[in-house]
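One chain comes next, on its own, written as structure tokens: the form predicted alone.
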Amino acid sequence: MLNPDGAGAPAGSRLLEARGIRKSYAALEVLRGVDLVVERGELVFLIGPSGSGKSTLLRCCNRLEEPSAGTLLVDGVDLMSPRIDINRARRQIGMVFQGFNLYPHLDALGNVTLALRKVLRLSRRDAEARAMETLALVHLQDKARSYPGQLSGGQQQRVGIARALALEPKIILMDEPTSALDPELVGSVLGVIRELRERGMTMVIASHEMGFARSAADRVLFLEGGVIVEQGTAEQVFTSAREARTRQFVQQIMH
């Protein structure tokens, strides 16, 4: 269980390659030719002001939003091909949402097993065994029979992460995974993300958690106005950014 592609993968191997991604809604151009390359085992943070295109970029990367233009490869598979079975391809791309998106009438175990039974066609026994394994990874095995309404926001988000992990994806995309949480609950979610990074899971996270990005990210990309203004290591972006706009944003958000 959870044998991510980062483990033992050759250095420099690209897992996600998005080139020239554009997204428009009528006259509004949200993404204006974004290039995003993610290597196996990398933790990449997307930062930038609200409305900069971070969430739209993530949703384009698994075609929850259809890019208006551009190319998209995941582990060498062309997700924009007219012949692609997109539902099958999405099994390789886990998604964690800002608002948890749990089914309130299902307990934690049921929320995690649903896709395993419906998508992977696992038996109830096999699905529950795998679900318990993933709940253990996020330290919630003792809450398997609790319903979302009985869980804190941090626990609900960790169930969301377990649900994404259960399908054994090659990459996980997280859209503001802590923004809906009370401050005292943020740490439990960030702790799980850090553990996944240590296990070699490839992740792309849009977040305002600057302190965590600075300590954990392999690369940080600053977006504004639908373009990547600057990217580099966390140290480069947070302490010696080239662009004045990046420095201004980091200074504002860190204080």
Given for the second form:
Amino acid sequence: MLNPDGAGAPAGSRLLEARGIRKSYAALEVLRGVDLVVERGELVFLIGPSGSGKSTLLRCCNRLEEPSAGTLLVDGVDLMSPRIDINRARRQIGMVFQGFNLYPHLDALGNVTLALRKVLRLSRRDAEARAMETLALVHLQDKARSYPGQLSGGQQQRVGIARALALEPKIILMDEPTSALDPELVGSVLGVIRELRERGMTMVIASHEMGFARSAADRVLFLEGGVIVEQGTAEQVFTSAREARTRQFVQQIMH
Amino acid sequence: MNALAGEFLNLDVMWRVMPMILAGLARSAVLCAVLLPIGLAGGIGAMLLSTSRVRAVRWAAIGAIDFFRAFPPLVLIVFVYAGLPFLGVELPTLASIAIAFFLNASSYFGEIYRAGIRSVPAGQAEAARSTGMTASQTFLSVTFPQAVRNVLPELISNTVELIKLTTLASIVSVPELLHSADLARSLTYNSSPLILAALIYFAILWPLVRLAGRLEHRLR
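What would the structure be for the form predicted in complex with the partner chain, given that what you showed me was the form predicted alone?
First the chain shown before, then all remaining chains and molecules of the complex.
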């Protein structure tokens, strides 16, 4: 049965369709009914003050956080269904973290191969071959045998991207991927993200890199107080926002 | 001075009792080879139970761990060795000792593992789960290896303690190293065998103590 929106239809253009997402911690309501719909191949930017719920929204999209209410479809699969195999569903949804969260006891190659071996059950040879290809995509094929502690922040984050990318997800969620980086290292990570976009990867990125948003984002969403206040192209949101709250926030991050 | 040396550092006596001492050392080695894996594995069980999501299980485990950490191990060995037969359970001596050590050492190792698990940032498990790994895969491949690495000095220190505790097996007449040395002392009317045993313990344990210290330094 098709619903009027066409949700659940095979090969629809909507890759991620989160509707009415709410998330509360005890008395605190962090998300108050957020809709996040992402088309195939789209790069969506999430901006908003700290505590506005950007991280929580991203983490609800792969149920790393359990939404208190709402519907969540990824490529037509209902992630909130009681029968969902969430581990299987998560293969389709890559995640990149602000603090990288690389496994410090494994080298770059080991970080990328772990899920390939445990989740996709590839042989060591196949996993390493695929991991090397993926590390090449983030320009780190020479660092395969380096441990996270031996890599710069920018290199670590690119390993983090490779770890997500290796599973060939349909969408990658990035939670402030460059906020923990020294300014001179930001460019290498943004460069990789830009290349992913050119390859057609669908991404949702919580980030305040405005210059990058202008040149690469299809859409910018401004989140505040657990609701989406405004959305539009980067140009619209950054230079001619309708809402005073948006303009005020944009002023702040532009200094 | 000579009298003192003759009583404690009598090389002649040491040489004569050497076969006995070596037999004791071999028995101690067997004890360690049996008891250490029991403690290390039991500790994992204790850690899993004491971090269970089921509150009743968690509380029971924490209660038992507290109890066996506070209970004197010597009394525990005697209870298991001499007490179980009254309940109709006849066990070989080594099995009695193994049970007592299982209860004692699991409790200590369990607490060390638990501290190790706590030392691993939550983001590690989140990263693994986000790639589709199951909770148990995440624990085995991501959380536990890092936990062990973070508490390796404490695990080694506790291993040293366990090796020293194996001397308690002497009270249920297991002829381990210290028991043999004490027997040799009463046979020779001379304390040198005890010093010999102490030197052997020191030669084995001191490198472990040093290793723990160095690891601790490197991890900080």
